Amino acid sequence: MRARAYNQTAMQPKAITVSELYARFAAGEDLTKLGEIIVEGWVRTNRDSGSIGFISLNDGSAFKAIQIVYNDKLTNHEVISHLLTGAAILAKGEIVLTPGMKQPFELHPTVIEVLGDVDPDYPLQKKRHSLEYLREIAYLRPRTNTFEALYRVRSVLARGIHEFFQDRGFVYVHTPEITANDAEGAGQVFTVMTPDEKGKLSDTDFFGRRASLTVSGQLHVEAFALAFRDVYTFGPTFRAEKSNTPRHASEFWMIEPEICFADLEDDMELMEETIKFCIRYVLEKCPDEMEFFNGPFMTPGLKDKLNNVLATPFRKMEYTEGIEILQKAVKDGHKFENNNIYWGMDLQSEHERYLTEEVVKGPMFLINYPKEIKAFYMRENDDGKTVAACDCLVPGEGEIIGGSQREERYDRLKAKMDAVGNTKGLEWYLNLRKYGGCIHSGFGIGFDRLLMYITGITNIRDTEPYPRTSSALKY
């Protein structure tokens, strides 16, 4: 990162970052040849024991943080002893090398200047909080370690995100958020009002017609996988569901890739491609952060689940051979919330977890599901009973992606539609088929539950930077 001049006099020396100087360290660099040099930050502990102080700085350019050690010849000394956890402060000193200590190098200042205090009634203080008070605080929980990790590695999934489809050819493509259809028909969306001349509101005046809030980008993204061939849209995608659950949101953001000429086959494999690449990627780019999540107070194992993920090849399993082995799993005496095991029902996180954790022991695809609890899109196999379409489940979580073939045949697309009712207003949806139209599938991500996995953080309020859910809606 280049460093930014804290003035504009030339006797004034540039501010470094953190990341800066622990990086130049790691490549060898001697730093107290850097001779007098500024770091700015906050401060996230202060102790002084009256001749001596030590300040713990955080710049936000990097999770380790630097120490500042600081004596009573400072001229504000006074000052100084008395900062409390969350002011801003800029530091001149020189590095002096720590071998053998925790931290392999220290500041020693000789000004220590307050940019910003902080009031005594700050809600951050030097311990640990609970994640369900730091909800009520959004806006300060990410100067926390556990939300400065986390929105670190949200940043950095999210980069990888496009790498990966970028890197293999695929084209972005920025679907709409106001739309005219709910994709998977199940009815759960927000509607766009707008007042009409009278200032009455209107969920038609504005645009002519009803229009809601995005539940996927997966229709219009198909449209471009037509003339582009493999193409993905990752964005922001609303429902509304009043499901307080850790897992759900009313906001959150889907990866969706559409590859042509491609089969459930073709689908499955890019997706174990994805999930993998994005656990390598993450463990790579945020070491620290990710030690952090694999520390005693956060999830101990974590990386030991992941790196299993990893090595393990995903085995395939249909929807059918599920069933059976769940209800083999209640006969032989297994209880689960739901023991109501029947062929066409939506298997719940209880029972799919049972299935990845305790059957395969390994990330699994449950292929093949009854059409009945399918989406209209998804193209209908030889047996009139089922189509393809997949989950992949991991341990510890349950289903982490959806996806499908989608039905390329005009007229079997056209009676499922004329079917659910949903065939006006997707004309262009259908004509698809008649134009041009080929064998091609589709998964669907949800960025923020992916997140949730990686990390091990448990609720998505969590791994959302200003969760919307129903009933709270701050910030």
Ligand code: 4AD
Given for the second form:
Amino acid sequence: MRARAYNQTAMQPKAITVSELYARFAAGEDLTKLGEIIVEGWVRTNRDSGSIGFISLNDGSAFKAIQIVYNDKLTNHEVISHLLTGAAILAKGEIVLTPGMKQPFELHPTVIEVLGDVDPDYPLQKKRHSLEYLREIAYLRPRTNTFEALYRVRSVLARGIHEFFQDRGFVYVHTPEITANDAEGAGQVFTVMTPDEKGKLSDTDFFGRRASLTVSGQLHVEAFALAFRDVYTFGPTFRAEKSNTPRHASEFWMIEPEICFADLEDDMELMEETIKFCIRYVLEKCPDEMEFFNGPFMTPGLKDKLNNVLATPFRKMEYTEGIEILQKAVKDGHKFENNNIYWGMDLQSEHERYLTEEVVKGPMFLINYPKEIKAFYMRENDDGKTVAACDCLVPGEGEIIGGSQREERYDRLKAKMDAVGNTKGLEWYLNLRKYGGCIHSGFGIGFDRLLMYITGITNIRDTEPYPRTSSALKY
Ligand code: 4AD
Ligand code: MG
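Output the structure of the form predicted together with this ligand; the preceding block shows the form predicted alone.
What follows is the whole complex; the chain from before opens it.
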């Protein structure tokens, strides 16, 4: 039992969480035999009709609330009957079973103590609030159904990721957040500045060279793959992209596995296995939350969609075929915002979504992209025009994974790095190709986008607890 933080001299019974109550009830325990217990939490609703009142209490341990049914025998009945949504309280009493009712049991308290009262201007009221409104009060939104469910799934999903990789023998590597390289070579880095001796901000004074926040742990984790065979990194990533879309954030979490003696096919197999594992894991570990996300206010049909994904192999499509399909769509009258489709273009989200939503109608891999539009480290195919790259596209979002087989041939990689001008400072990365290099592959899953996909939430500003996007840094 947690040490009592309050002055509860008269109260010695066990404090118990709502989640434990439901778990013990589900296991067949007779909760009425518990005797007096204490529950602590926040009032979601309070209805009083004179002699009897109902508080729906959420203690954060479970998506479900517990109903507290009180009467006017409470010494502070006047106060309790006027308690507002959001107040923190403690209730002592016994569990009463209520078969046939919405909740299988309720608490009948002899004491309710107000631990933290709430001002009437509390921004969360009983009515439904829009996600946009709640985004403005990110510090309070975890107390709403939607965000309580979302952030518990987020936590469970993070654990699932670790379980998945660790159970398969992958070594978890903490790659640095401050780095000297722009792994993707796309110039979207945030520079790290410190005051120099004169107090002037400098980007080189501290480290003696330019430093930035990482855009990807891949290059660092590749070195570990070449020692441990199978590794992954999972941490925050930063991109100074001014893309104002529901899927782009300046700070997001990425999972980056890297596997040795593995080509693009092996890579895709692992991607598919990872996504399917994550879906299964969340469906199994968060049944109440997923039922909620599947419900009438959220995304009806979500669970069917996910179960369908589990049952279907991901389709693989060549980039070249994708372009042909898009060109045909335009010819047949489909209107994209950008209708200028040509081989060599970088696909926009609307194009990716057309392929995954209209053509494949499910998750898919788009593979073998033109080398000019992909990062320098990707392995060049024998055609001399494409690289062994792969994006995993899903309906509703477009890309959630980017991956590739890495260029393991020293000369080819050096030529490419020389051409894009990033050899200096990355000699160590090139050396990996000289010192026992081997065929290896990897990918990066946007964790916040994966969470969007699994919960049906359509904006990354919601799947991230405190989103950072350009011109938006509130908390
Ligand atoms: O495709 P990306 O840029 O690939 C890499 O960073 C590789 N180094 C990964 C690897 O092979 N190890 O990013 C990978 C994924 C994207 O598919 C997307 O899901 C997510 O990271 N992502 C973002 N998520 C949110 N906001 C952004 N601004 C994102 N940029 C990429
Ligand atoms: Mg990408």
